[in-house]
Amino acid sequence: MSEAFIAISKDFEMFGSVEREGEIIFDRVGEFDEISEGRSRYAPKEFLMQRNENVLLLKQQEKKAVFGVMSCDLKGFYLMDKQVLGKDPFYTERRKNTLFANFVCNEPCEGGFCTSFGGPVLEEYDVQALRSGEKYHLLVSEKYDKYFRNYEREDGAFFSKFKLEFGSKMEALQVDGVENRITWNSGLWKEFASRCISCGACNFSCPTCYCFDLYDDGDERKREWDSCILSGFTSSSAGNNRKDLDERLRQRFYHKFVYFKKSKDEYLCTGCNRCVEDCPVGIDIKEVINHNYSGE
């Protein structure tokens, strides 16, 4: 990968997953060997959606290449594309100027359930890498093929075989049809609400959440990440149409497993498990999928 990394660096600013003080973050990198294959604590969606920005000024975006994105994170970007791309000029400008090189996990991660949503090998990618010993198997999109002309071409057979083997280690959840099983008045929402402290960590760590708040700050109009769990979400001068926490929690899961599925034919989840890992009270999104709604 080093040769391709050097070639790409001539046209792009280079970023990668690197270990800093025991935590994996994304930062500028100068060599491929600096990149870690571990998963970052947070999904790197700030490359596409900044936490806080002035929407009255659209700056020209430099071309960036981001190495070390995990498949579950990149899948999240393709899901966001279905809702945001072409509608949000900031997201769209960054998206078209960013190359993502994703790593496919060699082994299932603890708590992860990416196989439930088509992972860990993706059907959509820029550059997809799977390590086997000291060698990387690569799938490269036509858009970036010019940087890999000296590399052996993959026909996808290795990736297909690997995906089957990976699936035998991480059994997929019964996700299909959850949009029809889930129920509006389920007691699960109140049970979750009895524990939830409305911190919003689940939203902020999620690679598919894209909601934001908009407000004026002096002569700037700012937007910043927002959370459907927070009490002020969807508030207006007429009040909040979701006053109770169980209603806001229901909205979160209905958006992921019902509304998005029915409008975009995809579930708005990648199985990364970050929302579970970051939840201080142990709310598990997998319970929403596995819950026996008919038995309540």
Second form
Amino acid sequence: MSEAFIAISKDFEMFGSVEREGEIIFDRVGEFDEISEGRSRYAPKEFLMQRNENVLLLKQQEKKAVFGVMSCDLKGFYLMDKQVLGKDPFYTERRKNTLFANFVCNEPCEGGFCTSFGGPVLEEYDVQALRSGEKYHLLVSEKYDKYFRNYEREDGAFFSKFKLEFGSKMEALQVDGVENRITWNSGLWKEFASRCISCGACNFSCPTCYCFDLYDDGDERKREWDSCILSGFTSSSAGNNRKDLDERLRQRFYHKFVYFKKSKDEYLCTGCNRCVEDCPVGIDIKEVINHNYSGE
Amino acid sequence: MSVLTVCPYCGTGCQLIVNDPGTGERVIGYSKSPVNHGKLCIKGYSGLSYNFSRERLKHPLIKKNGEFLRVSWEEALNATSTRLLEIIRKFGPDSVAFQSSAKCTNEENYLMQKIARMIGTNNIDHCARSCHSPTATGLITTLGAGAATGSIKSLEESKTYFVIGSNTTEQHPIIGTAVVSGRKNGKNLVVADPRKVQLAEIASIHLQFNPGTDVALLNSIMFVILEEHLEDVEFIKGRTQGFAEFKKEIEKYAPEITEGITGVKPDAIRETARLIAKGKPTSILYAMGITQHIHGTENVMSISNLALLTGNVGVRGAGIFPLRGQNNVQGSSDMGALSEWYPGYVPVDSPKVGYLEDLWKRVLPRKKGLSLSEMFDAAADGSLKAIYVMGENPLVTEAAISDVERGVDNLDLFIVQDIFMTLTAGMADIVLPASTSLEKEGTFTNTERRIQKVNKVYESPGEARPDWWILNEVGRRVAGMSNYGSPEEIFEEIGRSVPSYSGATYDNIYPIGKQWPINSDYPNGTEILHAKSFPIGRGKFVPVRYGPAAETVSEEYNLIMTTGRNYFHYHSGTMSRRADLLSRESPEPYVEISAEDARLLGIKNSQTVTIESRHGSIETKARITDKVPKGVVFVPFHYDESRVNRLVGKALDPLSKIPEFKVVAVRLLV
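Starting from the form predicted on its own, produce the coordinates for the form predicted in complex with its partner chain.
Every component of the complex follows; first up is the chain already shown.
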């Protein structure tokens, strides 16, 4: 893919997943070979929503190309699009100017459950790459096709076959209908709350969480990634509507599996398992999907 | 830019990576860290923005006619040294005092104590005095080392956790999660705390005892262990001394007798004793709830007695874990930034000081210096003329604040080195702007003795400089100290001064740190202390007699107030209150009060109330909660607009000189 990488680098600032201090993170890259195919430590959502920024000034956005995004993380942006694209000018400008090249995982990762949400081969993508031996199979969107003129065309058959095989190695969870099975008074929420320390990791690690807080800092108005687990989140003068931690945890899962499904016809989850990995007390979103609510 | 460093908040010492390739910073936990395994709490994720606060100090300042004027570094350093030297010349070295900081690196603490001692005074102390000085005093007496005996990782192997006086999930969240996960996996958990903290909610047993009755509680647990013959006979015989005398004292503490003191039912005590003694290995976690009492050292020795009695020392999954409040309390104490110890806990009157005299080529003072709590009194009575504070805010965090103010007012020279214009810095004659720990290099030693490398993430704003640079400049001028070109040079000298650090280098502690002692016998460090023997040979039982707290309730002051931190803030709030999410979550001072007391006093939620003690009064807002029992109120100390330490008295633990922050008799007025 080096040739396309070089061509893209003429128009874009180049970023990719690279290994630093033993972690795969995102940094500037000069050539394709620097990019790590391993699973990055986090979903690189700061490319579209900075952790903290002044909202009174929208700077001209540079064109950025990000290589080595995991399919599950990229899927998160397509889900976020449904809520914020066209509404949040910062996100929208960056989304327009950012090319994401995602790697489809060859093998299931530990704990991941992307097949439950249609992964790991995505139907929407900029550049989607699947390694096969020494070679990449590529799916390229129309928007970026010009950089791949010299590459073999794929009709997607290889990807479909791969997806089927992958699915047999990572069995999909029974997600369908969870919006009807889940119950408001389930004991899950209190059990989760007894362990949760409100660290915010589930939100910060989630490739689909987009909520932020607004605050004033001198002559700047800033926004910062927020966490719906915190009691100050969306609080009004009377405090938070969801006074107790179990209510806030329930809200997080209802948003993902009930409200978003009902309003956007999608679940707000990609099966990346990052919230589980970063949670210090092992709260597992898969339990919310698998739980036997009617048996409680 | 991508840098691996250590979280600047609590003593857990989580390693984190700050990455910013031009997309705004991203903070992640370091997944290879044996401390936090890639996890962080909200302070790690969302607490670093104080670094960019527009309120950072950017230039040296000197007060003239009551106003701060910007000066050059040269001018500030010269004023600092000339005025210090003049005071020393006129009144002698004991007329100056230094307050070091557990938020600063080992290298910086080492430098500050070295300056004090090369000048000729042991008037060097820091906030460990107000948090874990009883741990150092107590555990050095009983075990020979004032530090956690095990590792955070080894907590996975405990079968029982005994948590006393520690709100672990809020104060050491990542250590707290080890307990939470252990409990979820079926391990026993006993929580002894007057407040219903999160761990109490999931505990096998919650001993909600009366504040200040720790010794009675612990002795009664040990009474049952002996009564039911659950002690570790082999361990007591083979590894300890002083058992017979200790046993004689314990025999007075039948749970039926202590119930009247602690308020805990005998059945709960008996069940606790069985869990701790039978459900081995048992690890004992404690924090300020144990130490911040006039009986703090005795409380610590009681805990040590319990561990020795049940053979819960020196084994993986067992041990004593004093949880350190600040990022480098362990290290700053190891460095000897304490008035009674030289680096490596060498007592100031010990012949071993001679070794340092050779190393530093200076005759060193052998008389105990003033402790933190005593410095301000000495200033008030005029015997102390100058105080140099680094990274501390005693006008918010010390007990009996009006006396602290009186002391500071009476000083000839007050120098404060900080990252912000704190209340304390505002009183200074000279203010020296410092870099944060994310703007410099050095090492921190966490609560499990792990020495970890701190690395520079950001540039310092304006002319702010790393504390080690400032101290190096001051030390050269006032103490004839030789020049240090880098923190690494200082660390090399620390290796020569502190035996337990002797095998550590910047290279070999990278990336995940090593637990001291690190020496030629243990080049990879030591995960579990006291596995075969104690530094003092045998572990020492010390008979501890229960004595009441300094303050008791009366008709007039009918409530017991305890003070402490909350999850979102740290120390005097200078850092955490400048982080958006943290300040939003806990924006203002408050007092936690039970629904029953609130009803009796006619107090509604969020209502402004006055709290009065025998020492002072403050206004704050009421927060009605079931976390505190009837008769007890809790007030956090983070807020400089309503300083709870106005209410705290001056009674000190005679052994460690720690004030009693945890038991203050108060009344609430509407």
